[in-house]
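Below, in C-alpha cells: the form predicted alone, a single chain.
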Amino acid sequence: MCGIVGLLIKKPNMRDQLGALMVPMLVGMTERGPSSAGLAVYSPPVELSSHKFSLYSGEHAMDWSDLLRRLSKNFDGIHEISPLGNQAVLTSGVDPDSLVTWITQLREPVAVLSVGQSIALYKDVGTPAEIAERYQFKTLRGSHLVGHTRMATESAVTPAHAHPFTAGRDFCLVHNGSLSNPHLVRKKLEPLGIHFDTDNDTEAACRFFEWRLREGDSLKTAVQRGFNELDGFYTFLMGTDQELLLVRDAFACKPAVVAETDEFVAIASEFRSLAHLPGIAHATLFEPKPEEIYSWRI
C-alpha cells in the first residue's frame, strides 16, 4: 500500500493555505504509508532566465552558504539559496544542465531533486508527520501540490525510493501500486539516453512519460501510450507546472477518490484525508473510472 494526495487550489486567494490544508491529507495516509513521505509543490515561476533545483544532503550535514559562495565564484549572477536542515531550495540563472553537472562532482553527496520554474520538491524517510513537521510543509504557498507517502514493497526504504519521482523540468509523479515490467520500461529507455538513479517501479513510469512529453506529446497522450506500455496496478497523480492529472489502471484495484468545489480539487487514496478541507459536504464526490484520465489546469 502507499497513500496519494493531490490538491489544486482554483481561487487565487486561497493559495496561502495550500500548505496548511495539505498536511492533515498527508497524515491521514499515514496507515498507507509510514516508512516515507514526501511532495512537489508548484508556485509562481521565477523568471524565464532562472530555474529552482530543490537539493538534497542526506545524512550528511551541510554548508548551503559555502555552497552558493562556490557556486557564485564559478558561475556569474545572481543565486539564492533558502535552506531548510539538510535540504534546499536553489535558484539560479545558471543553465540547468551545467550546474546539475557542477553538483553531482561537489565533494559533498548533494542530490537534485527537481529542476524547474514552479517545482519545489521534499521527501525524506519518516512518518508523514515526521517529514510534514521537518520540513514545515504548513507553510508552503502555491497552486497546487503532489503528495504521497509510501510502504515499501519492492525496493528499499531511503530518500531516493521516496516519492514523488521527476523527470526533465516541473515533473512528477506518485504511484500507487506496483508495475510488473519496469525492467522492459528501462531496457527501452536507457539506449536513449534517460537516466535511472534508482531501482524502483515508479521511476521507470516518470521518466516513460517525461521522454513522451520531451517528444512531443501532450501529457493526456503520453498517458494512453502507457496503457500499452506500462504493466500492473496503478493509480498515477502526476503533476506539471500547469495540471495535475489521475488515471488508474484497467482494473482499478488501487483506491483513489477525487473532491471538487468552486474552490479546489483534492484527491487522495481515502476519503479520510478529504473529511476536514473546508466546504467538503457540499463538493462533487466521485472514484475515478479504470483507464480514464482525469486532468484539471490551473
Contents of the next structure:
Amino acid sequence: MCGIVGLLIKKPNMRDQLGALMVPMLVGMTERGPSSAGLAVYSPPVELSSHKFSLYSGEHAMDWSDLLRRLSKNFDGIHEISPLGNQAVLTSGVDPDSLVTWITQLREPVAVLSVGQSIALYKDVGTPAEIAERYQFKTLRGSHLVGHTRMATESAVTPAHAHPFTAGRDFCLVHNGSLSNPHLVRKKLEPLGIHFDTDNDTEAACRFFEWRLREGDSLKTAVQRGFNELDGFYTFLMGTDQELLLVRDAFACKPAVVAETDEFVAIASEFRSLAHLPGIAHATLFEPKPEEIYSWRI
Amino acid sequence: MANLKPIAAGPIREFDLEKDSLRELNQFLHSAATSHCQIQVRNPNGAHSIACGLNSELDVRIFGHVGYYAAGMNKLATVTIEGNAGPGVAENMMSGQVHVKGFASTAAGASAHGGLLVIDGDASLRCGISLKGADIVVGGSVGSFSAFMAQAGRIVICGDAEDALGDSLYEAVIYVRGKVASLGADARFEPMTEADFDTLRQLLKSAGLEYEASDFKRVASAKKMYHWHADANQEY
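Switching from the form predicted alone: structure of the form predicted in complex with the partner chain?
And the full complex, kicking off with our chain again.
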C-alpha cells in the first residue's frame, strides 16, 4: 500500500502556499505509507543554460560548501548550492551529463535525485511528518508537485527505493500498486543503454515512460503505450515542468480522488488528504476512471 | 429524496470528528444508550470505518465525505451519508438501510447479506461484488465487474454499466436501465416477467427514484458455469 498526493496551483498568487497546502495532504497519507516519503516540486525554470540538481548524501554529513569549491575548481561558470541537511539543490550551467558523472565519481556517497530546470526532489526514509519537517516542505513554493508516502511491498525500504522516481530531465513518477513485469520492461530497456539505479518495479515504469518521451511521444501517448507494456496494478501520478498526469490501471484497484476548484487541482489516494484544502466544500470531486488519462497543465 | 425509513423524533446527539475521536463515535453507536436519539456526524473528512458494525435501530446522519468501509457490517440501523463514500461502503451489511447521497467508490455493498443500499450518484468498479442477499439501487452508473459472483439479492442500475457486468453470477438478479458495455461470463439478458416489474417498482420506490420499470432490462445467470463441462474448451 502507498499514498499518492499531487497539487497544481492555478492562481499564480497562491503559489507561495504550495508547500503549506501540501504538508497536511502528505501527512494525511501516513497510514498508507509510514516507511518513507518524498516529493518533487516544480517552480519557474532556472536560466536556459542552467540546471538544478537535487543531491542527497544519506547518513553522510556532507560539507556542501566544500563540494561547491571543488566543483568551481573543475568547472568554469557560476554554481550555487542551497543545502538542507543531507539534501542540497545545486544550480549550475555545467552540462548535466558531465556534472552527474563528476558527482557519481566523488569519494562521498552523493546521489543525484533529479535533474532539470524546474524540478527539485526530496525523499528519504521516515514518516511523512518527519520528512516534511526534515526538508521544511511547508516553505516550498512553486506551481505543482508530486508526492508519495510508501509502505514497501516488493523491494527494500531505502531512500533510493522511495518515490518519486525520476528519469531524464524534469520528469518524475509516483506509484501506488505493484507491477508484475518490471524485469521484462527492464530487459527491454537496458540493451538500449538505459541504466537502472534500483530493483524497484516503479523505476521500470518511470524509465519506460521517459524513454518514450525521448523517442518523441507525448506523455499521453507514452502512457497509452504503457497500457500494453506494463502489467500489474497501478495508480501513477507523473509530473513534468508543464503538467501533472494521472492514470489508473484497467482494474482500478488502487484508489484516487481528484478535487478541482478555480484555484487548484488536488489529487490524493483518499479524500482524507484533501479535506483541509480551502474551498474543498465547493470543489468538483471525482474518482479517475480506469485507463482514462487525466492531465492538467500549469 | 429517497423514501427510506423516516427519522425518529427525539433528541439529537452530535459528533464532530474534528474534535471527537472516531473511536468515541463508534463506541457510542455500539452502546445501548443510543436507542432514542438521532446521531449526527459532522466533519467526517474521509475517515475510515465510520458507523461500522451497528447492531440496533439507530438513525445516523453523516454530513460530508466518508472513507473506507463506512456503515460496514450494518445491522438494523439507517445510515445516511450526505456526501461521497470511499471503498467498501456498507460491505457485508446484514440488514437496515444505507443511503449515499453522492457517489460511491469501489466495492460498494460488497458481500452484503441483507438490507438496502441506495447510492444516488455513480458507483465505481465491483459494485455488489459477491452480493449475498442485499438490495442495491444505484441512481447513476456502475463501473466494471459490478455484481461479480453475486449470489443472491437484487441490483438496480438506473444509468449505464461498464464492462463485465454480472460476471460469474449465481442467483442475484440485475435490473439495468442504460447501456451495458459488456456482460461478464455466463451473464445474459432475460425477458422481464410481471414479478420482475413488481420487484423493480418496489425497489425504485424504496430508493425514491421515479423511473419507469419498463425501461429496465433483466440480467441473470445463464447457469452454464454451475457445473463442470469436461468437453468445453474452457474459453469462458
